[in-house]
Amino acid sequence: MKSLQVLLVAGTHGNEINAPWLIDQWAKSPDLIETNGVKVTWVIGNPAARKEGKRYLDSDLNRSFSNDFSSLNDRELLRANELSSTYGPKGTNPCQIALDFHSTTSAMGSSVVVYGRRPSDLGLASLIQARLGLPIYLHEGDQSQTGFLVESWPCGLVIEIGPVSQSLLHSRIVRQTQIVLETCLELIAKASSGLLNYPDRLVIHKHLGSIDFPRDLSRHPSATIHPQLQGADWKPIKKGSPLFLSADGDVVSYQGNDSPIPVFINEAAYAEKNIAMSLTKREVLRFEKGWGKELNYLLGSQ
């Protein structure tokens, strides 16, 4: 586990705050997170953003890494090649594992986010949930959701911890974030060291797309979630599911005849990206060596 270093970002988005508190604690007492001998650098994702209590000044972080920084403008791209090129795979203090910690106002709780199929990605997060039992979300094949932090490292995940209101200090967020982290570096070390066997499933959530409020024709929300769906993230819907509820009680109801799982339902952060919820569909993947073996690789413990 000598070259092996773990880049763990905090605050990639500037009103995400609890996961930026307790590195700021662990900065002040060194023996505040158990590493399990994990060489950890840690890093305030958006220190700007942070400082102004913003998601970000000019474009979303979190969809900054599209390998095009070429605008100087901007001031998200900018740190994005800033983080590139100082922690990643070919940088100046690179790192090979990449966690990101944001937290979510929806009732998802606690889970991980996986973009793509990464051999790597898929070994790490199937540890995660046999231990923890945290659902994944598998995000791929969405053109307009692209550029994530995470994919500019050889692996990489984001960690959800919620439910909390943007910009508020929490003690169960807190002590669930580290709990979290606290896991992911003592199954890092473990498999580092081969003693841990992989799990021989890894049940996800593949994303299947999002739905928009409906609008009316100055493109303002036309209606609320309805108090049926709302805080229901995880649960199943039909056909004739009640979607969206208007002021004077007209129903949208859900017309597909599959039943998708709805997730990040009402997220504050994605009324921007006119974003009302994501649906996805439960698959059971059966573990492949070559998840293992990349990630066994990529530890340098084979």
Second form
2 protein chains.
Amino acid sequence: MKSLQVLLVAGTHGNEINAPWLIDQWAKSPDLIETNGVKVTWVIGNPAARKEGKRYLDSDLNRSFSNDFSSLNDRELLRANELSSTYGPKGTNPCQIALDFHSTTSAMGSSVVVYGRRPSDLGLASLIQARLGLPIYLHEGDQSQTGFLVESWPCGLVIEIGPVSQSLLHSRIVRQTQIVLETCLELIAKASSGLLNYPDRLVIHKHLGSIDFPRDLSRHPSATIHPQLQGADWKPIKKGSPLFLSADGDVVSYQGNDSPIPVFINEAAYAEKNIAMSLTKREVLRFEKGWGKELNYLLGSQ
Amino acid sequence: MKSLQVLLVAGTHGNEINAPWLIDQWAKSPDLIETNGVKVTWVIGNPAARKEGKRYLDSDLNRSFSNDFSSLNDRELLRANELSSTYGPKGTNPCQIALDFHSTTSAMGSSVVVYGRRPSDLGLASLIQARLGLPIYLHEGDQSQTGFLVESWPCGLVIEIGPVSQSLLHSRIVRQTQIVLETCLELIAKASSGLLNYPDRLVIHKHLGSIDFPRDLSRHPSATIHPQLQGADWKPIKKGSPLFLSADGDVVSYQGNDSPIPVFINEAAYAEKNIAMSLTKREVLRFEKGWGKELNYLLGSQ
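Go ahead and give the structure of the form predicted in complex with another copy of the chain, now that the form predicted on its own is out.
Let us now look at the entire complex, which starts with that chain.
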């Protein structure tokens, strides 16, 4: 673990204020977070947007980490470039693992988001799930959503915690953030020392696609999330399950013949992305030796 | 009720999106809201802020209705002037009663806010409470909070519904908004026709003052609302009740010898106003004949 450094990111979205608040408290009380000896550096992802109380200024920072940083007339693209060139694996203060702490208005509890199937990500996610039982949302194959922060590091996961309002400091969200953060560091420390066995499987919820709100001619939502679906993240729906409810009582139901599992139901920031919820499929993956090997390599362990 | 017109305001704060959404649906489906024959006109309070998804642009519109409109370099002061000169009692499209629909991140359910003790406000609040049982927050005697919209009309109440995140469309909040709106119109219609008896009392929660978060040297909150208090609006606290919890476990407790009742606990927009919660005292007021007389006068009834 000699050369390993973990990057902790909070406030990638300026109106998700709980993880940044925890980081601020840690800066004042260095003993607040148990790091288990892991070398960490933390950063506020988008301090300018945080100051404004907005998710972003020009564009979503967490969709700005493509390989193409040529269009630098955008403050978030500039910031993405800055974060990569400072904390990226070839940066001036290089980190090998990034943990990016978010909150959501969806009732998803604590969960982990993995982007694609990089072996080291799946290795670390396996350790977290084996310890905390958190559900894993595996986001892949969606060309409309790319450029996520953690993809610029050799290993990186997003931690999502909800439900909580935008711009609301909430003791439960702070506590859940701290538990996941400290557990991740403990697992990294133990895996680095060869003290952990990897589990034999990983349960994922694989991204299938997203459903938008019904919209009127002005492209505004013409229905709300149905009250039976509101707050029912991680529970399967089937043909006939109510999705949306209009003001005059019309119900839009699910028409597919499969039984997908919705996540990010009514995340406030996603309405502008035409996402009322995303649908997933639960899959059990057998742990592959390569996952552990890649993660161990990053961790500098055997 | 010949000359009576009721002004319905939604979206006075641009990130409280549920009442404006209901109004939009009503515009598309004129039968959506049962008006009971009451002549109404509705308006989006702050359409520019709504478009930006922000509470306000320059200053809080719902603190901008003072009598002094001289400082017109502020978009909300301009908008306040415009609303008053259009829909005020002496405006081009005069209304006598204003109902201003808000939402809050506090777990207050549906409630009514009354500013001061104008007889007609108390008369209308009495009718609403007798029908729906809603708690009444009587805001008075607070020089740091003035210039509320409804004070520019001869009779006006704020309806608050929560909890809901800022900028989140939520079926429950929409439904609660519609119930209170339709009930208010029904009560106004019946009272205008002399078909209602006023109750003999009104239970109010009188504003005593507000408590701010503990703050650090940078004036940022240094503690969260205590988990036992979060969501516990309308429930009395007493000496020793926990108010705040810091990240390292320190608890700030209530020190007064009275038993105040907190409201607006952790309203996200109030942190910048140095309000973590407001404290109230429950009082039972005997219905005064003058309340009914003033309201009946506005309603054009006997």
